[in-house]
Structures are given as structure tokens and as C-alpha cells.
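The chain that follows stands alone, in the form predicted on its own, written as C-alpha cells.
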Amino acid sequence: MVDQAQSLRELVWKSRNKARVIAITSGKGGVGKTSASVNLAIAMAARGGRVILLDADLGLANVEVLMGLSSLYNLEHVIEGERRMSDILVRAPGGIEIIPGSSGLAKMADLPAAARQNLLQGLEDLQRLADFIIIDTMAGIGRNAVAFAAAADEVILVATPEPSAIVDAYAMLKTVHACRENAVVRLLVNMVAGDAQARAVAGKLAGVSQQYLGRNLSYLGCLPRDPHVSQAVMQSRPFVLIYPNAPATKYLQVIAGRIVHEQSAAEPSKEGFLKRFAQSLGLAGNA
């Protein structure tokens, strides 16, 4: 009989990284991370391909709240072996699908072997189903957030011009690079007064990253402070759908186009998301 540890190793090694996995994270809450995740996923889906948004923000279920959805099943049912990942996919407005979050992720590293197997198998299923997987992580440098971010093919770090948000964004950047030196991290500056302010924030973070980490932090783009965004949140609807001509929508469309265009030129990763994720939590040893 093959032991459970060996089964985990075989699952990790046989995974084929079909989907490009993008983790959207932040050093602190309140910077618009989940709104960016939801609306970016929709804008990317509009350009073709299957986009799945995974709510990895513990039990807060913010993705569902922002989209006005309520699901019967969530990630905990997958972890407990009651459902497969494909069973809990929810079709959402804008042509995307979501995996509802769950408090079952609170202590991933402490899960028993069978639950770890279920989680890894579920993540592998997603990779086979999607062209893009967008992961909305928990805010801050908690172990779960860092595990997803460090394992992703690319990290989008969301910050605002607020000084505390800049400091916390650097803390997240430092933590991700400590876990994975070659992590690809790009900065999205939210709630800006204009392009000049966004580039000033980007320049400051890129400077300290280069000076203290010896790592490059590239600038992905910015989203302006736009009242349409808060109005959409109040309506539990994505702003890209109900305000297609809003300034924030136009900026986000440019960012989405850039990411999707880059996908065709991206080189396949030598080690996939699943293997990196398992190793970051100690789920697969040195497999």
C-alpha cells in the first residue's frame, strides 16, 4: 500500500501547469484588493479564455459579497472530501467562475494527510479547467496569504498612496521574496489622484526593494480614486460591468489587456504552482 506522503508527492509531480496562476495580495486590508481581483478577472475573461477566481481570503467570503452571490458549497467541502473542486464552481457575472472561500483554510499546514490530498487534488483540477486562475489572498503577511502568493506564477501587489499601505506592501514583498527568491511581483497602485502619484509610489517601493532586497519590483499600473467603485460595492456588483465608461474601468481594461497579451509570450514554468504551493506549506516534503 502506497503511503499518503508518497501519494502527495506523486500528485505534485504529475501536475501539468495548464493555467497561469496570478495571486493578488496586499500588505494590509482596505486597499481594494478584492475589488481589484473581481474586476480584473472579469476584464480578463472578456478577452477570451476561462478565468476562475479563487477566494482564498479565509471565511470572509468577500468575493461573493462583492458580486451579490451566495453559494451552497465552498472550499471547506473540498477539503473535507465532500465535493470536488469542479462541483463547487459558481458561475458569476461577467463570464467568470468563482471558488467560494472558507474558514477551512485557516490552518492549512495543520490539515491531516487526507485533507491535504483533497486540497492539492482540487487545486490540480482547477489548473486543468482554467486558462487563468486569479487568487484573492488574505491581506497581510499571514502564512496562508504568503503560501499562495509565493507559489503563484505571478503576484500582483496592491497598495495605495497611504504611508501605512506603502510600508505594509514592502513587508509583504519582503516576505514573499524570503519564501521564493525568484518570485515575480508587480505593483498595482490603487486609489490614486493621478498617474504621477502612482508612479511616485511605485518608484519609492521599487527603490527600497532594489536597495534592501536586491530585487526588481515592476510597475503594472494604477487605478484612480473613482466614486463609481464605491457605488458598485454598495450595489454588490462589479464596477466594470455596471460602469463601463468609468475612469477606473478604463484603467483596469488596459491592465487586463496587458496581462492577457503577455500570457501568449510567457515561458512555461519549470516547476508548477502546485509543487511550489505544497512545498511552501510543507505538504510534500522535498518532493
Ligand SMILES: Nc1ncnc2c1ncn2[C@@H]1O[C@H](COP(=O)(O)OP(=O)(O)O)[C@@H](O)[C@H]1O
Second form
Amino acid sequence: MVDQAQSLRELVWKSRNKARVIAITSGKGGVGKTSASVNLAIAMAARGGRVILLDADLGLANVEVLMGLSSLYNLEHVIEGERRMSDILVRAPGGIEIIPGSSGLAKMADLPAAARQNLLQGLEDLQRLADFIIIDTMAGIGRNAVAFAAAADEVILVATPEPSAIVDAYAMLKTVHACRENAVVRLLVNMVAGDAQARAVAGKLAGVSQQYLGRNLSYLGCLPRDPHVSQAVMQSRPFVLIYPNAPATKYLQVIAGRIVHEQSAAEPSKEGFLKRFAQSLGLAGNA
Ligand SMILES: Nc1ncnc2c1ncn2[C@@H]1O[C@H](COP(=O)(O)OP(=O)(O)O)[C@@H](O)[C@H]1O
Ligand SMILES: [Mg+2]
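Next up, the form predicted in complex with the named molecule, please; the one we just looked at was the form predicted on its own.
Below is the whole assembly, all chains and molecules, this chain first.
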């Protein structure tokens, strides 16, 4: 049911004419960020709205690989000023579009001024085109990941029940809040045995977040450990598309619905993603 407050919120967002920017991040690699990013983007697009997935996680299993795509151009060409952002958008399965990443992102803060300006201009173009921009960031507290996470309107922090993933998730959370005190971070617990395990992980992280950072960490949801996820990865196809009845798909649909409809956490703010992004790179004034 669409209530009045919700439609009002949606109106406010639409009237900004700017995408909601959501960074998906984690402390540790291999927790399912890229898989969650791709499949969430598709499930969100199915609910209406233009979703652009920006690949800033430059590992081997990147967004393109997971979707069976291979493109000619990537962010490097935008940074170098050879292409505009809209030229390098790739149509991907499931009705989303992706921006292939480039290793240039890793040295973002050290780019020459003109290149940084190209990147920022490109991101601004994207914000006008899309309703949602999902950024699959690198794991860990590197400058690139933190810059995206601290600048985004909302952050989805992915962790698993593994102790090391929980500890690293906390480290990431702490760093994001250190960069931006009022960052809106929500937790997605992946590869769980069941809801109870997910709640236990969420409880633990929310507890330390409250105790040591004085910040709420709200719980977005969980995804079960499900062999369909890795089977889909092996086929370079998103699991929401090829396994619509898999447990992981059902949980993911719930989360996508929450993000699209129940979102209220991140009120539109005067200083948007780009300004914050430029600031976290120490480039204030360029955006
Ligand atoms: N819910 C899940 N159930 C089972 N396997 C999963 C799940 N989520 C991710 N995986 C597997 O974990 C591996 C790492 O996922 P990936 O999305 O590449 O992680 P990250 O981007 O965080 O490094 C992949 O092989 C993927 O198939
Ligand atoms: Mg990844």
C-alpha cells in the first residue's frame, strides 16, 4: 500500500530531479557485494524507475563478468575526456544500465584536475539521468570506497556471519561515520543460515555501533546462503532473472521493495552526493 507520507517522499525525491545514490560496501571482500548490487539493481528496476549500476569494485568478479557483458568503453574514457558518461552506459539484462569501472578509480584522489573534473561532470550527468544510482564499491577502508560511501545518500553495508566479516564491517562503519557523521548506513547480512542468525549479527553490530560510535545501524535485511547464487555466478547471469523462485531471490525482492518504498532515512539534502564526494576527495569547490 502506498501511503500518503510515502507518496509525498517520492514526490520530493522526484522533484529534485536527481538520482538517489546508494553505495554498497563492506569491510571484507567476498561477502557478496557485487552479487547483491547486480541483483538488487534489477529487482529495483522491475519496480519502476531507471537504475544505473556503477562498477567501482574492480576485482576479477566485477559487474560485467557477473552479467556476461564485455564493453568497449569504461570510466577511464570518461576520466580521460574521450567519452561522455551517457556514451559509455551499457544496457544490461534485467532492464538496468551499467557504467563499467576502470582502474582510474583506484587513484581517483591523485588524478590531475582535468581528469577529476571529467569524473565529477560524468557523475553529475548520471544523477540527472537516473532515479537510482547503485555504486558497487571496493571492500575495505581504502580512500575510494570510503569516498563513495561517505558521499552517497545511503550506504548498504554488507556483512556475513563470519567473525572476520563482522569485525571488518565495524571498521568500515566507523570510517564512514568518521568521514560523515550523519551518514545513513543500513546493514545487509548475507549468506545466513536463517533469519535468527541474521538478527544476531545485526544485533551485535548495532550494539557496538551504538556503544562506540553513538550511531544507529538499522537492519535492512538478509540473504540466505543459497547455491543458486553461485550457480548464477558460474553462468554469468543474475540469479533474480534465472532463479525467480530461489530462496535468495525471495529475500532479495523483499529488500528491493524496502529500498524503493520504505526509504525515508535519507532526506534530500541541500548538499548532494557530488559535493560530498568532491569534499571527501579533498576537492571541495570542484563540484
Ligand atoms: N547468498 C549467497 N549464497 C551463496 N553464495 C553467495 C551468496 N552471496 C554471494 N555468494 C558467493 O560469494 C562469492 C563472492 O561474491 P561477490 O558478490 O563477488 O562478493 P564481493 O563483491 O563482496 O567480493 C561469489 O562466488 C558468490 O557466488
Ligand atoms: Mg565484488
